[in-house]
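Next up: a single chain in structure tokens, the form predicted on its own.
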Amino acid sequence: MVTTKPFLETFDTVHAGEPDWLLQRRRSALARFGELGLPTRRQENWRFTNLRPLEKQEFAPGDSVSVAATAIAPYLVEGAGHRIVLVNGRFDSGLSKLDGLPAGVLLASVKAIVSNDVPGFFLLGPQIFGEGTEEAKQPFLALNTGAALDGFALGIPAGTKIERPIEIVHIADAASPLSVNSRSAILAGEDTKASIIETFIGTGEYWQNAVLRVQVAARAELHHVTIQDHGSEAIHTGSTTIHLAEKSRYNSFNLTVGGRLARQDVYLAMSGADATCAVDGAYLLRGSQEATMATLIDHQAPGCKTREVFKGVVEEQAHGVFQGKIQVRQAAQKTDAHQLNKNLLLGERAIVDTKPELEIFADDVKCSHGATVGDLDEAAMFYLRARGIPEKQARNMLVEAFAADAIDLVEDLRLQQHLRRHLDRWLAGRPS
């Protein structure tokens, strides 16, 4: 059972030196947590996703600890340019590296600016921690108010381009069941350029809560991949809320393959007019996991562009669940919004919910959403053993296709590669 009385045990250590303002307001959301509870299948957005086994299990916060270099090498993209490593929530300064930044860039640890170790708080500060309503409905955001120890922040001046993706690696590494809040900030200034790629990984029954909010300036262009590669008796609850400015753009790719149970919250404000967003994704399922995809688009000003498509491939006991919702405010004409989810469903106890909405306030607009379950294509199977190919190895080409239809929209080539190897990966691991 969560509970904030662990978190409340340990406060005046963990967080010893903060200022006075940020410690009222973790209390304040330690004790908003302590009203709200955890998320019941009655409330409406959260009705598809089974929260027992953090119903089961109390989560200590989780301990300081080392790794070995080679915990993270099979997950680090090649040709990367800088890197932040998280071990159990926390800096780790060994397996980061930082050395060479582009002139004005800030990217640390999120306890270094609190503690002003490192300058830039005043900057990315209020991004990190600053003032909103969203702990008042969101109980583990609350949550991760009060307890997150540290995370990444970075910081983009204007007019800078960053030509190699920059990694961020999340590893939890539990003997025990521990809790890892992290709580991170993306600030990009206009006429920007980067690409970031988030991976979450590691060994042991945890709880991973990651909280990142992301701001993108005018005619600022962000690309942003996630991959929750978890371990197997892992849970995962992440929110992302986005904010994108005239002309901006931003693309997403999440990639779902680890975790026993895991669910990630993405909220995406197009309050800039023509701003343009791509929210893609996969989750490949299989055993008795359970995943849940929600995302909510509000495109607040005119002109602006939506596209997301989601995939699914869900076996044997596992549940898929995507939650997807574009709203289109009164004022935001001219939208061009599109919304697509496929799913394919391989055993005959697995499962797939699908919510796509549409939810339009505006008369000139052009919008569309769609969603489909389904088993392999027989007629292609039938071409494929046809042709001397074995069941299983037909199986996974199809499987392979379907799944690499939606990595594919991925602009960043090295970053498509590299999801491609998780793919691969995962396949490999397939049944007969």
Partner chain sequence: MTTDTLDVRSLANQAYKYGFVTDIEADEAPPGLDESTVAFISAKKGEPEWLLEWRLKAFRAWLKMTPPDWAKLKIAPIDYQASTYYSAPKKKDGPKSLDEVDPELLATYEKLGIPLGERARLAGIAVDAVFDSVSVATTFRAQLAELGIIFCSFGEAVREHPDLVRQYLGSVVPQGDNFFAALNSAVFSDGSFAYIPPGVHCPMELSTYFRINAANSGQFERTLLIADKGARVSYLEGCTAPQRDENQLHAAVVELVALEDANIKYSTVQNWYPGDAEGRGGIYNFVTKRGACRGANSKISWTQVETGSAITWKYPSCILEGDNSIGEFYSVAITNNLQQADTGTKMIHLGRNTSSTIISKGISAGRGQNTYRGLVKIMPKAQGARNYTQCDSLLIGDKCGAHTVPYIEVRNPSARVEHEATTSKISEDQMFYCLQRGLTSEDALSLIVNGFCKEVLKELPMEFAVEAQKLLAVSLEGSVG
Given for the second form:
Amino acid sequence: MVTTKPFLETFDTVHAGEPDWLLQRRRSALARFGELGLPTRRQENWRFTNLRPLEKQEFAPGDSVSVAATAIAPYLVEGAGHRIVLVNGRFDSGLSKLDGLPAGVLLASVKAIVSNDVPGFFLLGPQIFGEGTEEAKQPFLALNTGAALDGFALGIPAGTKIERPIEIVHIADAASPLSVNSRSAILAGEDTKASIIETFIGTGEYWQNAVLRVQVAARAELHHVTIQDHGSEAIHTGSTTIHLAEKSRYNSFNLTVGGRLARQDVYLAMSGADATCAVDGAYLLRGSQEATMATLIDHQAPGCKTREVFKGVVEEQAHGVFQGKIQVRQAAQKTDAHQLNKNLLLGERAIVDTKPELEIFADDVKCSHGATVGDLDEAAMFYLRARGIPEKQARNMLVEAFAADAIDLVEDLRLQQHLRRHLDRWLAGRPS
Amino acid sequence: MLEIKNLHARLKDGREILKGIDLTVNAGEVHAIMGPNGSGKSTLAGVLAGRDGYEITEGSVTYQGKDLLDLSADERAREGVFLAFQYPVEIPGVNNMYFLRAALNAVRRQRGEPELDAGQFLKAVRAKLKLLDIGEDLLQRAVNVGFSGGEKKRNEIFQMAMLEPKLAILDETDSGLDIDALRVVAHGVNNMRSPERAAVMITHYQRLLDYVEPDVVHVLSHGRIVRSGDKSLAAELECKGYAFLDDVA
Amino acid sequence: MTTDTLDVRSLANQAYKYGFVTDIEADEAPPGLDESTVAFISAKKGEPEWLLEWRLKAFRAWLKMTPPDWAKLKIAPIDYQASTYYSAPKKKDGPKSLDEVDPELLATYEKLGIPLGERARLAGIAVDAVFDSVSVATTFRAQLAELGIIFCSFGEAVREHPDLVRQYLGSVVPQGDNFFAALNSAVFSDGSFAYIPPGVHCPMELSTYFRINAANSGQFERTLLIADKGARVSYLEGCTAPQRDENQLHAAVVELVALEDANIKYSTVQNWYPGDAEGRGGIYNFVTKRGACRGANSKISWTQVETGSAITWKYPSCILEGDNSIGEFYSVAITNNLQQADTGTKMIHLGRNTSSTIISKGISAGRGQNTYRGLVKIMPKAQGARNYTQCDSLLIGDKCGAHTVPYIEVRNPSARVEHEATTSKISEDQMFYCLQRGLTSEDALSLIVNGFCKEVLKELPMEFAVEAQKLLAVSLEGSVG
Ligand SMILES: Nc1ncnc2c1ncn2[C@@H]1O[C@H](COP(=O)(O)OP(=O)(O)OP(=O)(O)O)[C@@H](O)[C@H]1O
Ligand SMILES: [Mg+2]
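For the form predicted in complex with the partner chain instead of the form predicted on its own, what are the coordinates?
Complete assembly follows, chain above in first position.
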């Protein structure tokens, strides 16, 4: 059972030297987590997510360890310019690469920021650890506030364009069960442009609880790819909150292939008019993996455009869940929002649950959602086989096409190719 | 090459569509099958190619001495049976070139020929494209997705030209084609004609037969071959329609 | 379309057409609810012991339950002790024919346009009219009886066909199924019962009209319909209610059972009083409707047109147990002014090759809130199951809301489930086109809305389709914007 005990026990040593405001935030957040406890399936938002693995096990705060450069090498993006590596949730300066950024761009460890080691950014700390409205209800967020030691912070000053992708590697190495809480933020200033890719990997039994806050200022463009490719014993809970200002563009893709239990929550607020977002992704699951993708896209301002496409391939005894809500407030007239969730259910004992949801309070809108669950298209299978392609290869081709169709939505071609490599790796491991 | 004897096939719902087909196609021959809508032509083609959803209740199909019905759809294709679909299937996300190369290499492996690498493949593709007057851009798109009706049919013939089957079954490949495309298709079929190969063309129109002269013409009605003859039978059908079949059927 | 060319809010808001109160001396239970109320109702109806026990079991279950809170409905707390749970028109030995029915009742039905008596015969409809809780007249009984069809009030079925009632009552909706079903099971007053014997195709539409009349009388009908092997039946249910200022509670239960090869079509036009433009009054409609396709190749089809009630909480569902069984749900729901509807269906696929279709059309106007909530569940044994769902929402005016909450749970890889939903505003182009051709804005709206609902309306039996179209128009009056 996850409790606050191990976090309270190590509190004074782990957080020594942190400013008072933060210590206070942490203590009240931990108390909050204590009150809330783990979510239960009786809560509507958690009805499909099976948190038993977290109930059965205690996860001690992660120790600081170091990993070899070869451990991360296979996961690095070709052509990425800048890198932060977090090992068990702590910044690893040896593996990171912070040079060569345009003037004024901040790419730093969060710990450095809250301990005032990064001149000029002392106000950023409170922002990163600030209390969002969700924290009162979301226990994992509260725990993260209480326990997160480090993370990455990216700040892009107005008008700056960063050419090469920025890469964040979260790697965990657990000899015994441990928890990794990371807390990160991206602040993209007005008229900026950047691409960022986050990769989660690791070995052993661990629980990664990642919180990320993203703010995209007016007219800024941010491309954001997240790859969750944790080890097979890992548990992942992620909470990403995004705020989009007017005329900004946010394109994201979440690929979930790893972990035995994963849950990613995305809350995206379109708070400025005429913003555009693409919240896309794919979950590719096999064995007895369980993964939930839960998104809420909250249209608050008029004229925003949303595209959400999630594709799931669920094999063997795996369980894939999609919960996507598109909300349109009364002020958000002329919203154009479309959501699609397609699932391939390929195992006799595999399960897919999907709950696409529209909640609309404005009238001049165009909104739609669609969801499908099924096997591969029979007509396509026959067509391939009628051309001599053996069954297994034909199935592979169709599964690949199905998933690639989502990946092809990624606009940054470097990131798209990188995702394709992950897909290929996953396909290579398909059971026959 | 192909010998169909008393073939009966029914749908999953129990409805019998083929009610005793007898048909022999020898190497080097081209047969045409005509017949009213819903008479079972596509069903026959599907049964021969190994499409799911039919139950063979009686009869046999021998192809090059083998029991064809014993083979899976892809095995049949690798043995040289090619079906040009009446309604070619759209496969989003699967690139046409990639698809064709996978198919060609599967067939080549079967024939004991070395697989083609990307370069060799491209060369082979270009040669055939030219022959069939097909733009290369079609190949960069997903299989049949967004193709016009005529483009789909051309793509079928192009695949046939690439895969060089022994027995080609063309299900209304001439339907919906403009006159130039029809020539291209006919050209594709004629090019394949050789003493080792055979073709079965399902069609509603005399005009294809003007370009590809069949050795035998059959009329399929209500799941049976009710008439067989030379190409003059097609001409007769063209002017009299199928009504006269009622006299014979 | 601009507001200049079409100031629609100024168009007169036609008052509820069916607002009148019949003056009848009621035989009421005192307000309040405890075991003695349940016993009073049961005694009043002369029920056998087992049924009283059944009711009490439901009542005890209900006491432990809380009202569901998951629907997107804002409901002021309901004081269940303030309602009256039994109200029957005074009995003068019971009517033996239509001539003996209280003329005032008949006059009420006439105002509502219910085809009873001669008109019913002409319309070919057998009507079992429920007036406040008790069934008062049934026509065509003899004709149906010749075919072995039983169609009578629920109370009568308990007396005349206790074995059938006992076998099937609660077999689809158990007493403790949900808060409102439990309440109904404890205090149901009357309702309809139909049994179609094996192989019989019911030659006419069976029909029941419900009315709520006495002030503060909750109405708790119970309908039980059984189609035996190979039987076919189409059942119509319609309702209009007189205008009242206080909210009235309505919690019905409908159970359908289709055995092998049986086919049940159940159509509803629900036009309870929706409350006034300020949201005063109106019916609270909490209904549990469920059908079980028990036998292979059976089919249950629900069609509903929901235009009334202040609150609608209703999910006509199908449990597809039999192999190859089919479930259908066709729905139109309109909310105008301050109406709230949370409605949809559940399709539970248990048998092989079961298939279901869901077509839902939601129309929100005024400050109305309209939610489609649906569950499609494919269980592990449901090899080859299929579902297709299409939910469309139309918004008229900028203060209303339209919500779509589907749940899709698939546990069999051979299943194929497709769900599509759209939400959009009424098309300005279409409106303009109609106006330009000389239609009034109300007519144009009615035309477009009827077109929007066509797929559902065409599922209604003829007699209902016309009424339903009129209702759509009436419900949307004053809402074009
Ligand atoms: N999978 C299927 N499901 C239902 N019916 C089918 C199926 N396949 C074939 N049929 C039916 O079988 C009959 C024969 O169909 P088929 O496609 O073989 O006709 P055809 O001769 O090719 O007609 P056309 O000239 O129109 O192409 C038709 O009645 C058709 O509807
Ligand atoms: Mg055909």
